[in-house]
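First comes one chain, alone, set out as C-alpha cells in the form predicted alone.
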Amino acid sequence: MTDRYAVFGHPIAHSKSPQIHAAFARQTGQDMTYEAILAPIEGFADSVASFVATGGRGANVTVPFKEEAWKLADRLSPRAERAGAVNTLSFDADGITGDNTDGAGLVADLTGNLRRQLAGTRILLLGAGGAARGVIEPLLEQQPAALVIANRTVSRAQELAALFGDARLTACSFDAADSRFDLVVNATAASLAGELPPLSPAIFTASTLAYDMMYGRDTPFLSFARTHGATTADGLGMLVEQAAEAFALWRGVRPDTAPVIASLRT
C-alpha cells in the first residue's frame, strides 16, 4: 500500500509542503502521498488521530498546532523535547514520536543556501512561540556571540530564554531591541496576518540579514528591512530544508535540496 503523511494547520490552504514531499518522493523512488490538512483550532489531537487510524505514517505541523503536537506525542526526540514543540510527527503500533526539524532546516538554509556565517554573529530572533523555540538551540550550536529573543510579552521571551541557561541567551521587548544585529529572524505570526512587530530600525545596518520563516509573499517585516538598509530572505528555503530532513526521518534517505528550492523559486 501506499504510504500516506500530511501537514496540519490552520490556515493550511498555503502551503507547499504537498509539493515539496511529492518532489522529494519522485527523486528519492519513494511510494507515498501527502496531503493538506485544515486541523480545526480546537480539533488538532482529533484530526490527527483520524489520520491515523485511516493509515497515516506521519505528518507535519505547522501554525498553531507545534506546541500541541509537543504534548500530544508518546516520545520525543531530544531535540523536541527541549524544544518545546514539535513539527513532525511519526506513527507506529508504539504511538506518536514528535521531533523537531525547524532549526536544522533554518540553519542549513543559511549556512548552506545563503552562505552566512554564524559564528560570532549577534543574532536577534523575532517571537516567542513554538516556531522560535524550534530553532533557539540550532541557533546557539552554532556559536553567535549573542541570541536576543524579542517579544511583545517580554516575559514569554524570559521564560524560553530561561530554559536553555545559556549566558549568550537574553530577553526583551520588540521596542527595547535598539542595537545593530548581524541576523534578525521573524518567528512571529504578524506576516501571516500582514503585519509588523514594532521594530527599531537601528537594528538592521546593510550587513544585516533580514530573514522571515513566512515564504511565497513580500511581507511587512521584509519590506521595512530593505527600506532600511537590510539584504533580505524569505523561509522558502527553511521549508524545504525542514522537510529534507523529516523525509530523511521517515523513509531513510535524504533527497536533494537544490533542484527543489530552485523550482519553487521559478
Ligand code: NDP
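Residue numbers count along the first chain shown, from 1. Rigid core (definition): largest C-alpha set, two forms, superposition within 1.5 Å. All values reported here derive from a predicted model rather than from experimental measurement. First, how it differs from the form predicted in complex with the named molecule.
- Once both forms are fitted on their core, a CA shift of 2 Å or more is seen for Val63 between these two forms.
- Core-superposed comparison between these two forms: the C-alpha position of Ala244 differs by less than 2 Å.
Structure of the form predicted in complex with the named molecule, please, following the form predicted alone?
A single chain, with no partners or molecules, comes next.
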C-alpha cells in the first residue's frame, strides 16, 4: 500500500512541501503520497488523528501549529525538546514522535549549499520566535565565537538566551547590535509584512552573509544588506534542506537537494 504523508498548516495553499517531497520520492523511487492539509485553527489535533486513522505515516507541521505539535507528540527528539517546537511527526504503533529539522536545514544550507564555515564566526540572529528558537542549538553546534540574538521585544531575546545557558549566546535590542557580523540571519516575521527591522548598517561588511529565512521574493532586509555590501541568500535552501532531513527520517534514504532547489528557483 502507498504510504501517506502530509503537511499541516493554516493557511497551507502556498506550501511548496508537496512539490518538494514529490520530487524527492521520484528521485529515490519511494512509493508514497504527500498532500497539503488545511487544519482548522482550533482543530489541529483532530486533523492529525484522522490522518493517522486513515493510514498517515508522517507529517510536516507549519505555521501556526509547531508548538501544538510539540505538545501533541508522545516522544520528542532531543533537538525538538530544546527547540520547543516540532515540524516533523512520525506515526507508528507506539504513537507520535516529534522532531524539528528546521535548524539542521538552515545549517545544511549555510555550510553545504552556500559553503560558509561557521566555526569561530560572529553570528547575529534577528528574532526570538519559533524559527529563531529552533536554530539556536544547531548554530551553536557549529562552534561560532559569538551568537547574538536581537529582537524587537528584548525580554524575549533575553529569555531565549537564558534558556540555552551558553556563554557564547547573548541578547540585545536591534539598535544595540552595531558591530560587524560574519552572518546575519533574519528569523523575524518582518519580511512577511514587507518591513525592515531597524538595523545598523555597521553590522554588514563585504564578507557578511545576510540570510533571510523568508523565501520567494526579495525582502527589505536583503535589499538593505546588499546596499551595505553584504552577500545575500533567501530561505529556499533551508526549506528544501529541512524537508530532506524529514524525508530521511521517514524513509531512511537521503535525497539529493541540489536539483530540487534549482527547479524551485526557476
